[in-house]
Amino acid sequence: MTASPDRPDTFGTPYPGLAGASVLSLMEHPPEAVAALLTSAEWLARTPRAAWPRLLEAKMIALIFERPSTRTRVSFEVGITHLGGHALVLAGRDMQMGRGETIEDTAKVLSRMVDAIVLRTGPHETLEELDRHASVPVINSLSYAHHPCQALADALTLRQRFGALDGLRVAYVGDGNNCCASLMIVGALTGMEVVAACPAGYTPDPEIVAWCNATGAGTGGSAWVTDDPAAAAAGARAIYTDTWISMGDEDDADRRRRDLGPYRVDDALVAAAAADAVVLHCLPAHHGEEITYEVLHGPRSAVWDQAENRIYAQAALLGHLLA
């Protein structure tokens, strides 16, 4: 594609896979159109918000929310608003869907008046659906099995940090859920190694831990599973933890906090990585549950770094998929 004032050079030539395609996981998409989305997220961290090409002009983008929703609401209209384009906000419980009307129906009429639907649901069934009779691109901003966002935004921050993603130790500590599957599979697609230290009952799915180490025998990455936090987090360059009680998840609260006490991320857990070692959370953050208050506001962490980093890989997403 020839370079335009609307399209810099510097923000990548966007990959042609990704044109018109929807995200549900990032396991549908090869190495290449991740590493084009990172280069393009990069460059547009770097690069005043005023000065970003108007790649979403005249663009409408449905973001639905039947999940709440603090950090991928703002980060999506901000980065839609500097890419020129329009958010339209829905809410699941103001949408015909939410008071009986089908997902089939629903793709078909918001297909018809916008350029892309963003959803954040529970079953990732929904998504599928949705997908399924959508004639736009359909993004996955959260649901029950994948949040693909997330973890662009986590690689993004790792690479800022260390440079080149290749042969990076991250350690996963905690309960093995969407954010834990999506940055193994990130880390597959990016050559790292990710390690989730996970108490019996909340490892991640290990079809998805088999689909990364099959992937990663041709990116150099790796995914596996251990229930010891120290040994997960020894020689990581990262160690990242999320909350312990996610929506849903809220009348086994106690078993959970239980269950999962043994793999908080304190100074001790941290002190066993390597020197240079940062923290990620996805937050929301629970202090004295997952994390501690001194260790997420901390020297190491890079917690604030990579919410912001939401809104440069969602609207490079956007900018490629649109494009």
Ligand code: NVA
Contents of the next structure:
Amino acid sequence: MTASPDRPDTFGTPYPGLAGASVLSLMEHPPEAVAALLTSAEWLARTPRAAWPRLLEAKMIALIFERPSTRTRVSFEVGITHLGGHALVLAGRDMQMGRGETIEDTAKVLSRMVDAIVLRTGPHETLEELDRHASVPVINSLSYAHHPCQALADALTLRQRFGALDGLRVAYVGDGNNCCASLMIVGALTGMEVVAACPAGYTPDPEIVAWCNATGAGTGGSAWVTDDPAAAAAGARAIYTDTWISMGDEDDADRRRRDLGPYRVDDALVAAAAADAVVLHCLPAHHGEEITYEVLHGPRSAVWDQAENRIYAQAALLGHLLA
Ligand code: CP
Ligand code: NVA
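Based on the form predicted on its own presented above, generate the structure block for the form predicted in complex with the named molecule.
The complete assembly is shown below, putting the previous chain first.
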């Protein structure tokens, strides 16, 4: 295949504004930065990992987990290793941070030792504080408010399936949580229309929806909210859902299952979408809750590509931040 600006035959030149930057939500970066990341990620996805450039040679990256993870941990480690770097996986509870060392002191110490810090935590403010005091890039690998690494993999998956993202309609169905917010943000940055179908009390932050529409004025993207899953699904090229009980919501599980019950992604909802629609889920899934087993494992499911794409999206991100 012939190379083109959208489909180069190299990783590409790191986007200048990303060099040394942090990524807390993606809202702090322009559409051009996200486009450059997705172009590099797509190249990594179609290039044998043994042939990847050693962009992270001699780079040390701390991955701190204050919450459980399967995909994020494995995909970061795999991507970093194939780019020639080294990942230090740290459980927050085993660090002095877990027994009271401040975020400020932790940021200053780690900045003397590693080239980037990836943190999965609860409050988004913890990431902001870490970033304020760190002199190396900080990457959000999930907070209660945002999941930008997931959103990059989501956009990559849609780009692989449909080519251009602009004008693509995506329906998010269920809890307007971190994955919903980050999907709306990446949608606004790449020109997608993202409609979230959520019951009252579970809608995404209106300030984020407003930011998406303001940003979308320049990209063609938009974001809106409804309480009707079928209305959201009509004409959608992707139906996306996520758990009803995010990490931190466990005490509220019964009420959430009751309120979100009508928002299950099943065959009937998928049939209401476009004929070529795919189904996305950030995983882990809860069969029979937010998604049926049949849809998750069925022919329209793109979730396994989506999970694999975490490797390429995050490797591209680190390549642009640190190369
Ligand atoms: N989607 C996602 O972030 O998965 P993990 O919690 O397994 O990392
Ligand atoms: N919304 C979920 C995503 C898990 C990857 C959570 O925050 O637990």
